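First, one chain by itself in structure tokens, the form predicted alone.
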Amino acid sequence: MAETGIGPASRPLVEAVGLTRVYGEGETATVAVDGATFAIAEGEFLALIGQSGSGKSTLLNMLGLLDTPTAGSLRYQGDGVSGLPKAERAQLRNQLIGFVFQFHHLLPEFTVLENVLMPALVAGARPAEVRDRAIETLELLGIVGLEDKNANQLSGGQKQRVAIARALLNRPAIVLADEPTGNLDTTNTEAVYDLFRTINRELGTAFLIVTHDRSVAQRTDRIIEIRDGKIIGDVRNEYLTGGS
């Protein structure tokens, strides 16, 4: 593998500079994030690993603004975000970040369309004014024509699907992905990660992929590896770019 970084011709997405988090104070306190530094650019597809306790699911709390950071700084596109109110992190967050996590977090006794739209009809959005879009992001994903049914009449792989389009309505700037085949087979495991490449290229969204799995990892294109709290290593995976 070879080292990587942001370009001088790549717009950073997200900048992440010292980043840390404890919990607690004093001689209880608990170093989660210890000072972690990194950017992402626009359009990225890549994978934050680490096994269970390292940190990498509170770094990703942080970047998905539900956390603030202890220390350290954090800007989306050029603007710190670090500070800013609760509220406008709440419009910020779903304006520009889509969320996957392993458990899929559907309301089972809503409709497809109206989990999928869940996200518009929270930011004030009229369902009329983004229902094609709805229906757009459901034939991306190849479920198209399930929009009617419950989510607790489908199969895990097409509730996952589901919690993809509904991440992806917003258009969001990236989507982080939290162990998002951890409850899928090996068929929908494959299916899912050829659905985030398809999207990434299609639509341009980054994808930051958290996993403990480095074959997992071994799908993106860049690996960002976190232990005890610290980044130890960031690397371009020379297995599907061919090195450098």
Contents of the next structure:
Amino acid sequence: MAETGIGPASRPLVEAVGLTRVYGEGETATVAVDGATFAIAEGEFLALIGQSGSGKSTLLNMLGLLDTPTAGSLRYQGDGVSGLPKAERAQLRNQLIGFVFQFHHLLPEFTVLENVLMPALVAGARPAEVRDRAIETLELLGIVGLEDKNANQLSGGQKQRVAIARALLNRPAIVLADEPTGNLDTTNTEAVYDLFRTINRELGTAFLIVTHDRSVAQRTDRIIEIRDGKIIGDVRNEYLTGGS
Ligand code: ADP
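Now show the form predicted in complex with adenosine-5'-diphosphate, given that the preceding structure was the form predicted alone.
Complete assembly follows, chain above in first position.
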């Protein structure tokens, strides 16, 4: 492993400077994220690690434009996002960011295709416009043919693939994955990791993967470590290049 520098592109995908989030006030205040400064380049594939309570979710929520920092600045593709009105932030989030969680949050009574299309339809897309892209995405993830099944008929691994397809529908610049393999066995963990890699290579999507799983973290290109809200490590992983 070697020290990492700022991403190679002159304009990083993400640029966080002194990003801070304090919950509560006065004596009961908790500094959940404390002055996080880092950049993520377009197409980077990295892990965020840290113990429970270290600030990972809080950081992810800010990067995902789901929460606003108390202090510091956040830029996406050069543009500041912290001060944007709620509706604009939501729009930007919809365009730029895909989310994958530990639990897939699929709607069990709806079909795979409906689940994949749902966020796009809620955001105002016309079904005909996004249907082909949804099928293409299912193909990419190796689950084409399942589109008419109900989500509750799928295996755990298949459900997570559908959740990944849903996250990719709008072709986000980055996927923020919060313990995406935390609920899966070893075989499915490997499969999800491989899929992320494939998507990263084929679509150029950046990935930030929050994980407790050292074997997953060690196979990313870079590991950021957080402790007590502070970034205590940011190293480039030299494993890889040519690996799966
Ligand atoms: P992690 O994801 O690494 O487990 P979190 O970001 O959830 O860590 O939490 C970081 C710190 O912030 C913890 O001390 C946690 O108790 C606190 N915290 C998280 N969310 C809230 C909240 N909504 N209100 C108050 N404190 C919170």
